[in-house]
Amino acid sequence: MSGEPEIKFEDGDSYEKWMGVWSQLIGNQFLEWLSPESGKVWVDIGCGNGTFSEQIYNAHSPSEIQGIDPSPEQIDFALKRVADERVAFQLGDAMNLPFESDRFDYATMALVLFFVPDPTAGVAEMIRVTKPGGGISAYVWDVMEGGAPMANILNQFRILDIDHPYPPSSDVSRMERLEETWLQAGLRDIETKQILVQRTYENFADYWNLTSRSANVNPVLNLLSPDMTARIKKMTHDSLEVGHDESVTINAFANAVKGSV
């Protein structure tokens, strides 16, 4: 199912509240799996508000990180995140990176590849800007199999036949498509991994207030009547089978891939 409105990221602060914790949880596992060397040069493509760049910075002492993203609002937030001349953020297009060839040791996309209109072109650009022997990696929520953190609400949209936006290249979130994309790009030493994460909210109100801000939920709710929104909220609550004052634990999962140039 597809339709308007589109998924857009226009508020770094809001993104931090509804997705920031999730990004950190999954980013920690992803970096552990990558096991990168310290002191290397990174490009974080689709860096958003800088969450993953900050994780790289804190965990692996890079000599340089270049983050790019198409959203001015996200870049504005990222620029306030890490005060170090080794870390830079700028506007950029994943399919036309503003860097010379063989510049980086590691090129990565965190929760981004399914937003790239042509994932094959995006991976080709990652390879172009990465040194021979360097690492190319990505991870994405498995949106086709219900792995996204807001899947409980999206399920109610589907039950009610309410159009809601998907990332434009959602199919690449499938594990087999990720692996195929890396293979077709000619990368070596390819590995894949499903990463499971879990987040606990204080209660249903906490879960709803944060998760309903997500970029593929909030624009849809804004187009619906208050009665329909209330219905979706109740259906979501019922599906979770928790009391109003009970904590809510949500499981999510992403597919990850890595390879070398």
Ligand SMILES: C[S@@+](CC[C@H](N)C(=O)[O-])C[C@H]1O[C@@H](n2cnc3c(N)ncnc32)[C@H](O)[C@@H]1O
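The structure displayed is predicted, hence computed values, not measured ones. Positions refer to the first chain, counted from 1. Each form is matched to the other, and the largest set of C-alpha atoms that superpose within 1.5 Å is called the rigid core. First, how it differs from the form predicted in complex with the named molecule.
- With the core held fixed between the two forms, I250 has its Cα displaced by under 2 Å.
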The other form holds:
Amino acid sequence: MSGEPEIKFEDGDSYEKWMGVWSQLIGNQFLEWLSPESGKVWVDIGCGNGTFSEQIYNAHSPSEIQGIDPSPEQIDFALKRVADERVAFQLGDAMNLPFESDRFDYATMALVLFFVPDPTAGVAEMIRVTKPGGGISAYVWDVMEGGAPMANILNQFRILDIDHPYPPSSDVSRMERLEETWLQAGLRDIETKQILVQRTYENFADYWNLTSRSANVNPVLNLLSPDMTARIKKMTHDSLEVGHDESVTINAFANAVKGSV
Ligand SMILES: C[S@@+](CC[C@H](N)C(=O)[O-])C[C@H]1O[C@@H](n2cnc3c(N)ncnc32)[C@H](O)[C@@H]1O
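Switching conditions: you have the form predicted on its own, so give me the form predicted in complex with the named molecule.
Time for the whole complex; same chain goes first.
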């Protein structure tokens, strides 16, 4: 294998298929747990292609949502997603938010904190832009314990000793680290929750075609021979339970944390 595979988010439309559906399934549970008030001002940090912003918009009648993400392709998709002047998307980085202090009621990161190079700096920025009493929350796939939706394929890479990329701050996905990060940031009323979610694919081909596009799977497969890819596909198939109706159900889990300023 030559070159180092990297996790990149360069296609909002493809993202919608391999992750956006998962984001919505888990985002609903996360929002229910947050039980936010209506009519509030939100910042969705690492908004990606806008999938979670759209859920906030549909379920919680915000007075404003500002989404930021460093990926131009994700932001392009997000801009087409919700046509309402109360919802805006722009390029930006979690560690240097383009907003004045005390601007928001709620700051949130959905499946993002483990991509932020310095999670402590990212949380400090969330706190800076949030009003006293406001809510600071995040959830991340439990990538260290096999909670990500593409974990079955990643397991085969591991068995075959094939290098594959992790989010740069994967350690923060552990529940204890998440809670510690919120505690050390001085947040109050901290609560954590593990969220379980299932997605059923029509058949194995459907699962493979969508999941092998993931940002941490596709760049690895692109560096392998067709024979090796076929081997990984077969190993993945054999590791999954396929239903009588050919369907494949995948279980994933994430760790969530919330607190107030
Ligand atoms: C798994 S996606 C989550 C997108 C969306 N929040 C969702 O729930 O589907 C991770 C996102 O984090 C963004 N990201 C990576 N590094 C970031 C950073 N330093 N600051 C803000 N966002 C970042 C990526 O561009 C990507 O869109």
